[in-house]
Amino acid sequence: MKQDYTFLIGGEAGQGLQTIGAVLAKALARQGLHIFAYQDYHSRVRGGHNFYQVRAASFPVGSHLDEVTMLVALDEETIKIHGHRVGEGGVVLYDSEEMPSQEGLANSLPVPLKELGKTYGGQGVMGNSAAAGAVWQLLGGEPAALDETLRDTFSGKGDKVAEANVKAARGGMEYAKKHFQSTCPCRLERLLSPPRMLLTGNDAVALGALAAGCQFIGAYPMSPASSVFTTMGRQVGRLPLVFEQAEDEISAIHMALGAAFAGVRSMVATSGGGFALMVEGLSLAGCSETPLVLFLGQRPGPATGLATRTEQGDLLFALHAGHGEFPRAVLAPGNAGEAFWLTVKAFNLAEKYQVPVFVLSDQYLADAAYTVEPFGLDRVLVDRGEILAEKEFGPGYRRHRLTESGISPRAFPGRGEGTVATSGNEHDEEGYPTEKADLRRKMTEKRLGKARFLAAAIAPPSFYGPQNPQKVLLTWGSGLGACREAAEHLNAGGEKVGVVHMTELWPFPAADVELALAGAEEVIAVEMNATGQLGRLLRQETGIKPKAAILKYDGRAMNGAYVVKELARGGVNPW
């Protein structure tokens, strides 16, 4: 039987929400199914309305549905914003505790949230839980599935904790059970599938740089990227790692270029307007050829913007940024599988080139929860590039030794007899400055040229749907889940629409990207941004000028829908 659900679970920030979708993405998986989630959040610790949606499937999934299976309303505001999204047959379950009657509503169903939460956990607070049990009742989940997660959810705080909760949900099932007769329009069929992952995509990015043996993370706080470095900071004593929350951004970047020239695999984690004031760090990496990986969690500008928003407006400033010129790679995973091995990708390459890499992320990805495979860490790879042991490394050893292939066999301080010197200013081999023409003009094409073989590394985008199709739409990053949903779509209406979902963006794959546009008769860029940011690139690099692009920067993710009813429009042309 075919499963495709969504579940929404609304409210103010502080009443719970994330911990009762939190809980049912994980029981869910927990019973086979595909998940995606997703919350959507306001800039403040308390009020405000919040959504946490699940879709929850028995085939893997990427993007979230407008249409709703079940809505969990903890206020009234919920009803009055959601309740149209709820589908025929779907079900309303609201704290009858917290705002009047919904009788008119169709399928609406009360539960005294707080009441079941303190008279089976002990406290009112208790009543998510309760919501949780309610919820998993009209499903006819198995209650041990439930119970397992909550204990996991919750074991942190506690056995008595845990328990409490196990309690208060079976309180919620119990009330389900003898008060709602009605028949729900999703009942639970277990799938038999292999275990898998529920991760976020930041938990996917910390995860990577962990297994790639990163031991120096810098960051200064701020949304979409924090949970990137505290998900690693609670490694820190169990893993050789060193976490520095620095006192602002400039300071974080310039400690990390401090670790690597030291020896250490290091990074940043940041979003737009910290970058802005890490530029002057990124030139210096440039400058004297320290490996760095610096992730970037998109968010909308300028300024603050909308800070816990999405969007993919910092393509061309981290294609750009950084005073003279100097080469680099920007990744850009479209999902939590692809978050781990481009970050353990991203470290590799920041290595062997000795150039700065990007990760680049926004919210959506960020935030989201996928679920995976697992890994397999014998996979993961870990190459360091041309570093000398160290009976090799004595007197007159150059730190920037010219090479045909651009790259300087590295060392590092107090690891041999020689002398590890480098400077921002332009140098000389050794690393000591200099102002010599001749030396600069070598030492700038040594640094451009580790770009050609840069390049070489860089992998082909993917491509998604029939052979010789008339639309192929371009994507990038996190627009890969919606596209796909909405090619498939189409698909099934009779036409013939591709994917071509570019993750590894700079050095720019021309040759490639237009081998996978062959054939199409019509190139529609789809992006989360106003200008057409990848469609602006495509032209650059390689002459072809998308025929339209389908756009959306009002801080809210697209999904598969929305790339159909603009592509029915015609999409527009910020070019």
Second form
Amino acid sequence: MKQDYTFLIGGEAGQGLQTIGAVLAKALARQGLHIFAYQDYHSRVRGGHNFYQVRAASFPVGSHLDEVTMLVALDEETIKIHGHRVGEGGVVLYDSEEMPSQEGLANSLPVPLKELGKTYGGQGVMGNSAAAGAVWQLLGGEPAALDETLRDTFSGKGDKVAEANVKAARGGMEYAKKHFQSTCPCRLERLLSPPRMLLTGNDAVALGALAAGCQFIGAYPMSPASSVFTTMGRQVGRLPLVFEQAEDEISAIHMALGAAFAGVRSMVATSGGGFALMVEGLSLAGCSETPLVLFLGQRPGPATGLATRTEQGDLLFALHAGHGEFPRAVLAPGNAGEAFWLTVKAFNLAEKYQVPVFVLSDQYLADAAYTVEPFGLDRVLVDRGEILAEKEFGPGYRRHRLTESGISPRAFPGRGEGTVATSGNEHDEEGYPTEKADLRRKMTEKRLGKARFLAAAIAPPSFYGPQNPQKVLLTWGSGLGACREAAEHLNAGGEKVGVVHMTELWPFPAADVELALAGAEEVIAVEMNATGQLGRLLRQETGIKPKAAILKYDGRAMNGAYVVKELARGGVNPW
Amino acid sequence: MVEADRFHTARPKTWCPGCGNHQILEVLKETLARLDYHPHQVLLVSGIGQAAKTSQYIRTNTFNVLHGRTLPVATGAKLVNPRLKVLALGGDGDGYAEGGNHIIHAARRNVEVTYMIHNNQIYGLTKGQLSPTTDLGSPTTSYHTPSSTRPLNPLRFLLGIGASFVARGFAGSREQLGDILEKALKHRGFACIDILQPCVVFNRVNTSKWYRERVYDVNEEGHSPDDLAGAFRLAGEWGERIGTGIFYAEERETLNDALLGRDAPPLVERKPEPRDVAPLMKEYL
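Target state, the form predicted together with its partner chain; input state, the form predicted alone:
Everything in the complex follows now, all chains and molecules, and the chain you saw is the first one.
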């Protein structure tokens, strides 16, 4: 049986909707379903309309749907905003203590959440678990399975709290069983699947960085990047790494450069505004050839923009940031799995070619939770590039020695008898400032020459869809889920639509992209920005001009339905 | 001094004859040698400005960074390799203007870095502009009129933000500067030395003679470095008498102690290899 259900839990910040959503997502994942869950929240701690949307399906999913199978309303606002999204036969479960009766709504179930929480769990706040229990009952889920997820979720708060939540959930189940007479269109059918993790794009980046042996992360908190460093920071003591919260992003990137210069794998995590402050440090990384990984979780700008929302507006910024000319790499994962592996790759590229490497994400990918099979850690390789052994590192060492490849073997201060010098000033081979014209030219060529080798390490774009597609949706990063969903929908209706997804954007794999687009009658760039940045880049690097673009820049992520609708309208031309 | 030769480099100096930087450089070499440091054990992080050129004229590990950014770079390096003797060095513009925020937080963290601020109260490299420490009424090339903004009092600033070692030296008092630097290098924590330094070209007010007529040693006159209130009082002097010496020193937990534990093995000594994140992955199942 094909299962594809969407649960939307809405309410004010602070009402605990995230707990309900996370518990349901995890419980459903453990039933073998594929999950895509994401949050929509305001930049505030209390109040405002927030929601958590969980899509559970019998097939892999990478984006959200508009139609809701079950709406869980913790406040009336949720029904006003999302009520129309409930599909035919869908169910509305609402907190009857928070709003007047919604009797007029078909298939609606009023649940006194606080009362249930108090009666069964001992506290009104346990009403959240009662809500999860009621949903679980309507789905026909195995009670013990939800119990187990609740126990794991609340284990950090002690057995007593965990058991109280289990009881509250059981109370919710009982209530739904007794009071809900209609049928629910979603019947949960357990699938035999390998165990899967439920993790966000940011979790995957953190795991990738840790697995790759990152030992220093410097950051200043900023949505949607912060969970990368909080997740990594929790491992301090368990794994050999250190996190320091800097006074600002300028300091964060310079600390990371200091750590990298001293000899460890090092990274920063930020969003557009924070990255704007880091830009001078990026240029210093380029000049001093200090390896660095920059996690850039995009959100809508300019300036503070929409702090908790999504956009892919900083591709060209990441590509061009920094005064002067120096090489870099830009990687942009499309889902949590890619986020892990590309983060591992980012560290290897950074150290091997001694360049800054971006992992470009956005709020949608950063905060969305995906089901992924545990990563095969035996496939994680650490390639630090050329490093002198301690014995070889003696007096006369030249940090920026001119070599055929442009890559000079590294050595680290205090890790041998020699000394290391480098500088943000143009420098000689030893690393000391120079004004000599000839050396300046050679050093520029050395640095930029590395890009050739870096380019060879860049993977071609991925292609999804039929052979010889008539239309190709060209997208990057988190656009993957929406484009694949759209293509599958259209192809089911007899069209021939392919998806070319770019995850490794710079150095631009021009020949590979040309090959991937060859034969397509129409190339449509699909991006979450207003100016069609990948489309511009494509034209700059290959001369190919997409026929049109499908863009979205209202801060809310696009999905498959949006792409289908806009494609039918012919798209736009931002160029 | 023979041992100081180990820090010698042949690079020609581009400072003006008579510039205080020459003396500070020699004191730095002598003191590192006296404490038996070798070049490979020392990391000197320098900023931008005439003072920051010091790192080109002494043989140590060095990262010559951007204007004002010495302390974050030094902090990152010290965190991952506490065996390095880490110094940060720059002028009054580098520290008190461009890098001011970083000083506050280096003090809060008490990162074990010796921070030398060559304070000549003027911008030398860019030719005579206003510095955060330029005296009221001094001529600068920034404005057509004499300086009309009140200068920063570096010592009160450093004491106020809780730096665990605060001292002032004078480039012309070599022996005393060496003593101060020695104590700073031995200090477990963030050690700041504001070093008064004449600029023979652009600062015609605070000349070598001007300083010599005013400086005295506060410790010789009985000031004890554990007397914070006394330190604040003495830091207020800037006129007939200008105190030098160690104004304040206290031992407290360093950044490395707090984040990694005292005597934790340096992170740079851990074998670079893939880390086992399997236990962490289990938490997501």
